[in-house]
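This document starts with one chain, in the form predicted on its own, laid out as structure tokens.
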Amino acid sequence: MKLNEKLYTLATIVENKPGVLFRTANMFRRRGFNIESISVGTIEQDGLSRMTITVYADEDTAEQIIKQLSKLIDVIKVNVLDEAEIVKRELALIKIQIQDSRALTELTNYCNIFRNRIIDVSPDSMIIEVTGTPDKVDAFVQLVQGYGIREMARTGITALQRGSKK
């Protein structure tokens, strides 16, 4: 991240058709923009999906990204979400190595403190579901790194504007 850059969260409504994700990601590639995270899923209207894209950019670059996204034929709408007025969440699944019963007890306590869920346990590992703000996910990852993270999958940020504004 450069000095005058900040994180932009873009809520993009697109047609739910094959190739839309590729065309969108390809636009970023062609223009040399880096996607920090992207999550995609269907919405309440049939045939449409919502892409939540986060990028670090300065104001001019963010404006250029929005213009380029809006030009794509499959893009219906692009909104820049106001960081102060949004609810955003991320999901992470983290497989952690368990070396002994003490580690299991400590990890279970950390899960309770962070309100995470243990979704699988085997004799030598456990999988933990972490849901929350990206800061919460980062904090938990940092806390458990010393135990030995075997695998991790993060969904990327998904967000909605608070209140009646769409």
Given for the second form:
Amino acid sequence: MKLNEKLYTLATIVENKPGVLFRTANMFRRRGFNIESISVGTIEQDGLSRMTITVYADEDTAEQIIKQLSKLIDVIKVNVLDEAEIVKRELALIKIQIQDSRALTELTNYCNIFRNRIIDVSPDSMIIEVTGTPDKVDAFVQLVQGYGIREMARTGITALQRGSKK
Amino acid sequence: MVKMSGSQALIQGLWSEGVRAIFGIPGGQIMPVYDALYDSEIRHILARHEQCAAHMADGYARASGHPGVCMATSGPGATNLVTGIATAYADSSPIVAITGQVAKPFIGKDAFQECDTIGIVTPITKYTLQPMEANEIPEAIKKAFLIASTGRPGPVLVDIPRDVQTGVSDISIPDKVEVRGYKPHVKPHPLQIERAADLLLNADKPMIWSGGGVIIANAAPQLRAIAELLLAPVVTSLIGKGSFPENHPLSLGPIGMHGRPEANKMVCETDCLLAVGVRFSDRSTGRFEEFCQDASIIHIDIDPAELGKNKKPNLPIVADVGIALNELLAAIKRKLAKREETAWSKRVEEIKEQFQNSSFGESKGYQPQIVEKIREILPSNGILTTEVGKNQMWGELYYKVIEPRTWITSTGLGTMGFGFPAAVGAKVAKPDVPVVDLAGDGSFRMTENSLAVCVDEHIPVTVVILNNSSLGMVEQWQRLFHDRRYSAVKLSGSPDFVKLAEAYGAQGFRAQSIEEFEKVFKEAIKSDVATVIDCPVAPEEDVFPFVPPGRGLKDILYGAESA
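Switch from the form predicted on its own to the form predicted in complex with its partner chain and print that structure.
Entire complex below, previous chain first.
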């Protein structure tokens, strides 16, 4: 992130049909913008999906990104979420090595403190589900790194504006 | 609802959109459509290369204002369209490209002549559609025309698998379609219009920069009325030539790298620039930071993404240029009855006086004279297309465009080989006016096979070749900026263009002097066969004035000695 850049979270409502993700992502590539994270899923209205896209950008670039996104015909609406009024979540599944029973105890304790869930255990590894702000996921990943992360899957950020404002 | 095939539905859909001519080449995966075309009254013009088919559709669109249609088969047919589609995209020209695709069961199997056409053209189209059932075709076509021709126009591609073309179903042609995510914003904000009027009226040196958007919106009359009321000089972009009559006392011609010196000089002096339907191309503005540094800029465009993309305006207005100029004109009229001559309008006269008849470069050679002669002879509604290179720049500098849609040139993409097929398309759209392609030998050789189309289809256009036996523009840059290290610019091995024309069954002339040119050109534009006029010219004749790349508009070079 450069000095004058900040994080923008763009809630982008798009047509749910083939090629839309390609067209959207390709616009970023073609114009030299970088996507920090992107998550896509269906929404409450039929035929539409929501892409939550985060980017680091300065003000002018952000404005251009929003305009270029809005210009795409399959994009119905772009909302810039107000960072102060936002609920952000990310899901991570982390498979961690269990060296011994001490590690098992420690990891279980950490999960309790972080309010994570252990969703699978095998003799030498466990899968932990972490849900929370990206910061929380980062913090937990850092904490358990020493135990040996075998595999990890993160969804990228998804977000909603608080309250009644749509 | 009537039982018909996808192909029949396609042809009916095109007919109901007003399509009377298609430029294309058949092939395996589009043959059902060509079969349906056999029963139709739509004229099909058989291009000899798909790139030309796309340029022809583009020329048709720019001359007529209605979308042009090109058609090709899958794979290489579709990929050959790419340059033409990208050219139309860069210049906001409405074309609809129809491509065949392999049958659905073969998609993704690397079948013969399969390629991901949609994937290839996505970055160079306004939209793409791929109907997957025969009964989806009419709606797809309607959407394609709606999207191509409204808002900021652009190319739309419809890719149709072969089994969708042959599929028979109960099909009806809809009267209207809705595209949920597509609502061009056409009405300007009234307060912004008031503010724009005030800014212009309070400025000491108001100026108008008019672009292709004014031509697209058919808004030349409103623009002219505003200029005359304000006594504001008008400069244009290269593609905007014709949006304001260049023989008008307030016209300064185009700005930019090879713009008129009076235009480039005055745009550095203005204190309030009304930029309409322009996209602030680097070729027009020179260095963005230096461009109109001390002027307030009002920018009107239908595409919100253009406002602030390259240069931040003081007053951005998103609107259809025609509607915005109408309202701006009304606002100015309310506040101003008539403006008497100002110091600024006197300066316009002065600077025009200074540059109008001066020559640039070592000698005012033969090439500018040919261009001026074409203007002298062509009626004001005659159409001039250009190729890309020195020919285009001489056209920019010396050819005064009087009416909108009579100057057709590839500006955004700068496509060599564009002018000739575009001229063919323009002539199909406007059969009653003379159409001339101003060419260089390098560009002409890229699409000369359109001569076959001209002869075969009786499309009498005139090609004037400024034949310098080289890739002249590149040569000029190598002369000025690469220490005369001429690398790969000599075009030896060209055929005799007179004989080449004759070999196709067209007419060929050679003109060695301006007198000879005048004589054969007059004959050519009245002729009912296509004509090629080969004008051998000196390769050393450079195009001046010239703003070197990466510099500001004030840094004009008038000749090689100042480079």
